[in-house]
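Read the single chain below, which is given as structure tokens and is the form predicted alone.
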Amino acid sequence: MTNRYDVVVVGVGGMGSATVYQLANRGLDVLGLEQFDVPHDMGSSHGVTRIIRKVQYEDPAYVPLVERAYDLWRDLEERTGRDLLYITGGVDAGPRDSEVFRGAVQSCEAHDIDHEILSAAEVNERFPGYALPADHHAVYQSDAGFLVPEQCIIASVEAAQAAGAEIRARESVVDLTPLSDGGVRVTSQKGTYEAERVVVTAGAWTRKLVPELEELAVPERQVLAWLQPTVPERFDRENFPVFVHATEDGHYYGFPRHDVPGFKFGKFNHFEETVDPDEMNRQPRPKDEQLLRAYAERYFPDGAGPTMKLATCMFTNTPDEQFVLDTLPDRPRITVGAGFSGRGFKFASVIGEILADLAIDGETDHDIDLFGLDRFDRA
């Protein structure tokens, strides 16, 4: 016998256990399917720390997103006993005409956040663990920080389950078909289950799920080091703010110390290897870390000590590296949440709010005319 649930959300991760949550405690059946375990390593949602940021370089659009984000993650932590969130303070730097700083700018300003202008030398003085150029310059925004995706998904699991929800680790979805009563069969490698509506929110394995955004959600290998700090604690929390630094060959991010002896970064996009999600390498190669040791060596030099870790994950990007958070023309009762291109996991706790309004509802209240698919065919 099938088993009929309003809701089956496909992929427990960052967006999708946010999704399940939301679903669950408005009172709906939902069944959530995820094929690694909860949490896992092998997407997107992993990797100790992950930045938040009210400051959105990439648009002001996102600022209302993330301020009703950082809500929901101090209600979350409110009702497991979790701590989700840390507050660190954050660096949007680069040489005045990059589209970090101008962009740090112009988002703070059109939605009146509080900011600071910082000179190179001021950064450097005020967070002796920088050593940014006398070109760059620097906006500090004290409310920024990181969250711990692994946390935050387990603490997104245990409510939707106190809330009635039903979580399945370790089974993977292999077909989405529409029934003739207008709900959807999702068939798994160990069973079948009918649905009102389905959310996919599968990351990299999207395109494989959903046809409609094979050309749309392209996954990227990402890699990310953590080094022993020689001066350690000028990279502690209290001295460490989290930041995004454009420089002439590309985006980096950081963050302070937390849970691996190490200075945490990445480059935005790394090599800009797209990959199959089933076939990437996984195992950090030399020139991986190369890369990443000569950027700290240059701009963090009290960073840049021995090795603790390396670690891949993955991006998936859209063509214009904007979300997509949309249903499917031509499949209406299936919901996509997809292509977060590597910043989109401070935005889950909303996300999961917005993916739960269009699966119930088929809109939402959230400003999201940058998410929908229609823009491709208007392109």
Ligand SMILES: Cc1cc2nc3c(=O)[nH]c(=O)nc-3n(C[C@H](O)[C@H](O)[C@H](O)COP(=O)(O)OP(=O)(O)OC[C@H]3O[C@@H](n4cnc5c(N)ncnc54)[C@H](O)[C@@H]3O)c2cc1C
Given for the second form:
Amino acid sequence: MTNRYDVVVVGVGGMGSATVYQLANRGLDVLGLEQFDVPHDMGSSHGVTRIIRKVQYEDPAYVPLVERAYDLWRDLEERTGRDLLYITGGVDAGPRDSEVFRGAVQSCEAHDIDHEILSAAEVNERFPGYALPADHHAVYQSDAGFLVPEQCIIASVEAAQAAGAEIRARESVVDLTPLSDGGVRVTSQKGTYEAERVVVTAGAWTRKLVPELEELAVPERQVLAWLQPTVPERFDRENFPVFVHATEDGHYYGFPRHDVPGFKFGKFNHFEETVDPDEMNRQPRPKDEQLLRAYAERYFPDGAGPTMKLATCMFTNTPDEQFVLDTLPDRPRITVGAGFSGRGFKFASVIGEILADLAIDGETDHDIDLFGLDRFDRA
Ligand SMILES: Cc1cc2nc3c(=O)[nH]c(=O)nc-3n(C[C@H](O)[C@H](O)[C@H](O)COP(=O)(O)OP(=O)(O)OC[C@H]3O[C@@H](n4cnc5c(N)ncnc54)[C@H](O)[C@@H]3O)c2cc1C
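Can you switch from the form predicted alone and show the form predicted in complex with the ligand instead?
Complete assembly follows, chain above in first position.
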């Protein structure tokens, strides 16, 4: 007999682990299926650290979501006894008219977020690992920091299992077919299941399983660098806030030292390479390293020592870079969370809550108007 679940979640990465936890915590019979290990370094949720901050200049709709996300991360820490969220403060810097600086000021003012405006000289004096040029300005926000994504996934999975969820790694889902009784048949490489509802949180692989998102959730190759600082204490958590930085060459982001020896940073959209996640070159290339090293040498010279580690990762971008959180119009038993466009991790805890709401009730109290699939029909 085929096992029938209330909900099958496809993909147990950042969003899927949070969704499985939320569903199990509400007493549902849940199965999570993950094609690789839990966690793993083949998708979008590895690399030790992810920025979390209240400043959300991309759209005001994200601010209440991130505030809820902070609370849910703290709840998960309490439930599992794991440290998941580290507060370091955060710097959003760039030329006065840059989206990063201007947007951060607007976001703080519009949402009454505690912040300070600092000149480049003030940033460099307060946080001596930084060497911002004189014409850059910064918004400093004290409650920004970072999450540790692999630990977040482990914590969500542990909490989900404690609430009764079943999670299976190394089991790839190959087909989702609606059943005549209203459910969905889920076929993996290892077996067949039935579910009342399915949630797809398959990250960069989403469009392989949900062709409706072929043009709407496009994977892009990213590279991260960890360089050994020549003055290490300047890159300690106590002295070095996370940052997002606009330069004439694009936007960069970075972190204090944590776990991997070295100052970690990356460039948003890196070389803008669209990829197939099953064929992407996961080996960092010399030109990847050169691009990143040139940035550190210019803006964080004390952090630009020998290379400690390089890693590749993927963004999954929508055309407007807003998320997709919706049920499929022609397959309403299937809910999708995808297209997090390089900034989704901080929200994973609240995305799990929203996807659980959508799977159970078809609606949520959170304001998710921005994330519907029908926006692409209107575009
Ligand atoms: C380099 C980099 C830096 C980033 N920095 C930040 C940051 O500082 N702050 C921030 O908030 N966000 C950041 N992001 C974005 C954030 O990490 C992503 O938005 C988030 O991790 C996406 O989570 P996900 O669950 O969609 O994807 P994943 O965590 O990749 O999960 C998808 C899962 O689905 C599984 N899967 C796929 N297909 C199948 C299948 N058919 N069957 C079974 N399993 C399947 C995959 O193996 C994978 O485990 C960054 C991303 C990258 C790459």
